[in-house]
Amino acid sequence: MLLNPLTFHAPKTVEEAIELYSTLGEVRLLAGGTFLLNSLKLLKKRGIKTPQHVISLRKISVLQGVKVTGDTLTIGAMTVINDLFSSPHLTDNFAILRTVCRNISTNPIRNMATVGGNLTSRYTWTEMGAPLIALEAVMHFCGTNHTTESITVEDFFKNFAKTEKILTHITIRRDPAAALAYQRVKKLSDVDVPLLAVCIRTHFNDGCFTRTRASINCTTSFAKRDLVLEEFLNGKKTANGIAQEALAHLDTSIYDTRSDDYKKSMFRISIKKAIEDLTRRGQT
């Protein structure tokens, strides 16, 4: 299907894409493609009135790459999630990332789809805002005037995604003592789109879980943390029985936003898993 007519920009640095976004009107912003493209198609088939101009990011080689200064990883909002996948600083607590990008779709939409498209397109399913709730990830935006903004990615999904910025990075502090635990379910067979995804980061004092936090993406809302699960588990030993006993510690208004046993019973194997995960390490 065609999109309807519009005018394709394609600014080369943040100063032109922001003057671009601040002076047009019914303008959207494009990443890697794989969510707008489709967006704009559906909304032309619902005959739904779809934006005149497109803002593409592609060519700002700035928003793009991986990089490590001091102990901060900083990630490019245009960088793809395979040049993610394969960079080698993923180390530390920044290890979890890759297997999260392994589990996003297919290759070819790896190579299209970017971190910051996956962040800000506003779909609750994605699959970065919980690992990066774990990890205490900031992104970074600029608006007009080139004014910055700085807002923790947990902070961004309670105030439903909502910016009228542009992303340019994202920065997560590198924390080798810390261990991380990553579940993930896909909601069919034959079509990779998560049903629940739940990433746990931890510090192990003298053997006992410290300093936890528990996120969860239940897909019909967007990531968030469950406070009742981390105040259990923090103070409590590594033993073997304690992600059973996690179970009946869970804030259930984040689980059970849905009337389907299937789902609900996909959380809690999930959940058991990666607190069996963390509980194995911290034995050791």
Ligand SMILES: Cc1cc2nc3c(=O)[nH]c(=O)nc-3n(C[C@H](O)[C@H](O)[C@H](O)COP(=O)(O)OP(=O)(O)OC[C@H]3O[C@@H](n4cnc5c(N)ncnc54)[C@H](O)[C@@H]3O)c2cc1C
Given for the second form:
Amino acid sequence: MLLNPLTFHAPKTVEEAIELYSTLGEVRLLAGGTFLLNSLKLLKKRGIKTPQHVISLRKISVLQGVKVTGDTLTIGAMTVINDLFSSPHLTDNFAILRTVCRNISTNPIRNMATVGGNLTSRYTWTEMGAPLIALEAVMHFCGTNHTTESITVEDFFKNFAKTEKILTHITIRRDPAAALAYQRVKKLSDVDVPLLAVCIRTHFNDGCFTRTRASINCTTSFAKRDLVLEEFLNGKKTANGIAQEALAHLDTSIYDTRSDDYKKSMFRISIKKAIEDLTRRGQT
Amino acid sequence: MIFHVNHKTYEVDLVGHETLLEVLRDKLGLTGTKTSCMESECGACTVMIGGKGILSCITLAANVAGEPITTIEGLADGENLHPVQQAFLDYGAAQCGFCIPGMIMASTALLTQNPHPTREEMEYALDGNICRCTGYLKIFEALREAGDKMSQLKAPRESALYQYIPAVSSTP
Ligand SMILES: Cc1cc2nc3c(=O)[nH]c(=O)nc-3n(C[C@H](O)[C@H](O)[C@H](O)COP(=O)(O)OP(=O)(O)OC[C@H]3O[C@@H](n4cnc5c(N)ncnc54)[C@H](O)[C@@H]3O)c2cc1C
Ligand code: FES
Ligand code: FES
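Starting from the form predicted on its own shown above, please give the structure in the form predicted in complex with the ligand.
Time for the whole complex; same chain goes first.
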């Protein structure tokens, strides 16, 4: 057997899941399983104890799907990457998520991995973080005694993506005036491991960048914003050459300084390309 | 627990920690689904659930009990091979054959939804299936042929294969 013995639970409601989660000891949540199953196998191989209980969220239908209510896009935590990718609701600022989903891993993984799992599995290299920070997305959790909690994706990652609660859904406000650019670099190996990603959201006001949010994913730490870059861009004209100039205004402390030179240079290239992309759009 | 595999119903005693791959091969004797990397990297263990290709090596069997599962053994209709199987034969798309059950399941999932994929859509849909022998060209030719055949099928048989899956799109 690939896994150690465990007791499997398949609650049908969030309430049941919370009840199990708070009363069973040594428990892990199961969403798409792409992270959990591999990690349980690895622990077994290394002779490390694995949790006694696994609670699957698969049968909880309210955690599935993508919908729009008024100005808000809601993504159920159990929505798989491919279903988000093909959602007809990805218009305006939400459309950037199609590019993000398209680039994640391989087709069977995209058929299995959930958006909620991507955010909460505490892998520093999962990619939903940076774009959702740029989109000012909010995560909604359910805890014991039916308590609910909402936290921005940005704050969630600031707290090292730790949670004892169940993520139920993610919300994003529609913003038709926003312009977004996304760049991603991956390493070609057995598995296409994402190395870094940059997502920049801005608005154009009188030909200038305004309300810019720049977020990055660099595999060695959780997704975060580059406030120095944001400050530099805000108020600047969308002129040619601004992308090059911006490279002298990065918060170097948040980039992966331990990495190889090529990776450092790929970051600069990615940021430059993202700003050039936005500059072109700001000029038209 | 009850499993619906290839239109048959099986009752299987599960402890809870068995993967779907282990149940299919070791308990149901459906050894067409291959065991290779066992860590979600090669696609050899691909089966279809609700028309989507998923990896049975990282699926907890208990988690998909009661859902319609299709394996390579469930594609042929008696003596008649499924159009994708037939095209793989006709086009010499298999060499050692080890990756082929997974490759055919992923291809069938794609063509059921989109019988005329572009080359890019084929590559996208099969990007999780690694073949060390064929160089993929014959596989893509087989897919084109199989897709034509499948779109000519007037009334696809009622099966898990024909359930709705979201369209595979090209680069946005
Ligand atoms: C081969 C391979 C390639 C990959 N490539 C990429 C890639 O290119 N880009 C990328 O971004 N990611 C990649 N990944 C990571 C993948 O996206 C994550 O493993 C996946 O998103 C996790 O989601 P899941 O639904 O499978 O989570 P699971 O494995 O089911 O869950 C993992 C853990 O997440 C937590 N969790 C899950 N759902 C919830 C919830 N609703 N509430 C609270 N906690 C929860 C629990 O702690 C759970 O134990 C890759 C993974 C593999 C195996
Ligand atoms: S055996 Fe499942 S992906 Fe390789
Ligand atoms: S035919 Fe040998 S691995 Fe594909």
